[in-house]
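One chain comes next, on its own, written as structure tokens: the form predicted alone.
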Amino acid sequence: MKQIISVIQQKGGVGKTTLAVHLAHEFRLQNPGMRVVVADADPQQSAYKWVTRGNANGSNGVTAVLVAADGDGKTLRQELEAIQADLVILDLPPAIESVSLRAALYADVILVPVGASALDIEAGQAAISVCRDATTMDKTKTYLIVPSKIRQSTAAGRELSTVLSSWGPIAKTSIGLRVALADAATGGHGICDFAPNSPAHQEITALAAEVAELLRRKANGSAQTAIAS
């Protein structure tokens, strides 16, 4: 059964596309038979261009499609249903608009990257509100706050998880502000190919394991609900 991960945030520059693409490649690496698609709903099409560039340069396994061209996502459900994949990772635009609301409702797991700056933290609150609404409607759905672009050498970076602790579930893995994650985009690669076993790759691997566990729980929860009904 197809599963969907939506990556949402109100503010740009917090690593939505970075998470979406690198996680897609990591899931494909760990599950060679899995059909993984990045669905790009951002008008800038950064994720789509990243994946397409990689395929042109010989990176295989992950594909990308454009969705929600209307900016509102009025046909997003139908677009997602039409994608032939086992896992779809949906990259959303930097705003909490109707397309992001729909993406949260249609997702099995919602990821919310949050940076350590005051502006990033303030922007994250709107995304968390959307997540809470979506999980209230579907108890088997969950969200995960991901500390993103973190400088562990700063007090703000080290204390971010504590600051976010009252917002909801926080990933055990923080994604650092690492040059390799950005440089991988130049050739369209995932960090697993660009810099395997690097600290950046280790972080993405650890986060992928956390997300995979949430997807398993969602699948089991949905199955139990179906049996009960």
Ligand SMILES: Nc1ncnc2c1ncn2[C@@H]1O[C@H](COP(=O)(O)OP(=O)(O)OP(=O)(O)O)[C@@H](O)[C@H]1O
Given for the second form:
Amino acid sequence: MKQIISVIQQKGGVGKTTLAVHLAHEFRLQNPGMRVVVADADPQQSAYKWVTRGNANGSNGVTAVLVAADGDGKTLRQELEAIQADLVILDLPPAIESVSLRAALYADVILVPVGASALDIEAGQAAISVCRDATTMDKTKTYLIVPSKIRQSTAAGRELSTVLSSWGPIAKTSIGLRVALADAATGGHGICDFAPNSPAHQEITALAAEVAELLRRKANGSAQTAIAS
Ligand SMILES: Nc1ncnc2c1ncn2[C@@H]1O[C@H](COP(=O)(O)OP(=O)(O)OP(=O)(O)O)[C@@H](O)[C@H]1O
Ligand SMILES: [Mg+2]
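Alt. form predicted in complex with the ligand, vs. the form predicted alone above:
The complete assembly is shown below, putting the previous chain first.
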């Protein structure tokens, strides 16, 4: 059964695309033969270009498609259904507009990257309210807040999980501000190929394991029950 992870966040530049592409490569690495597709609903096409650049450089088999070309996501469901994949990671534009709302509704797991600054935190709340609506409508799906671009050397970075604790489930893994995660995009790589076993790769591996567990729970129809226990 095909599963969908949507990465949503109103705030621009918080790391949605970076997270989507590195997770896609990590899932493919961990599950040889799994058809992992990055679906890019952002008119900037950053994820699509990243992945297709990697395909030209012989990367590990993740592919990419463009979706929601109409910009409001009206056909998003049909486009997602048409993708031949075991796992689709859907990268969204920096806005909580129609396409993001639909992406949340159609996802098995919604990821919400949030940065540590006050502006990031203010802007992040809109995405959480979308997630709450989507998970209220379908109690088997879940969302996960992912601390993103975190500097552990700052108090704001270290304390983000506590600050966000009322927002819902927060990933145990924070994604640090790590140059390798950005540099990997140049050649179209995932961090698993670009800097294997680096601290950046270890974070992506740990986050992928958390997300994989949520996907398993969703497949079993028990996401929120399991999280609550
Ligand atoms: N964890 C990270 N460490 C270092 N740099 C990062 C990290 N995540 C993202 N970046 C960098 O921050 C910038 C924005 O990242 P990205 O494009 O992934 O964000 P986004 O949320 O998808 O942005 P947009 O809202 O414009 O789509 C890029 O230059 C990217 O390389
Ligand atoms: Mg992006």
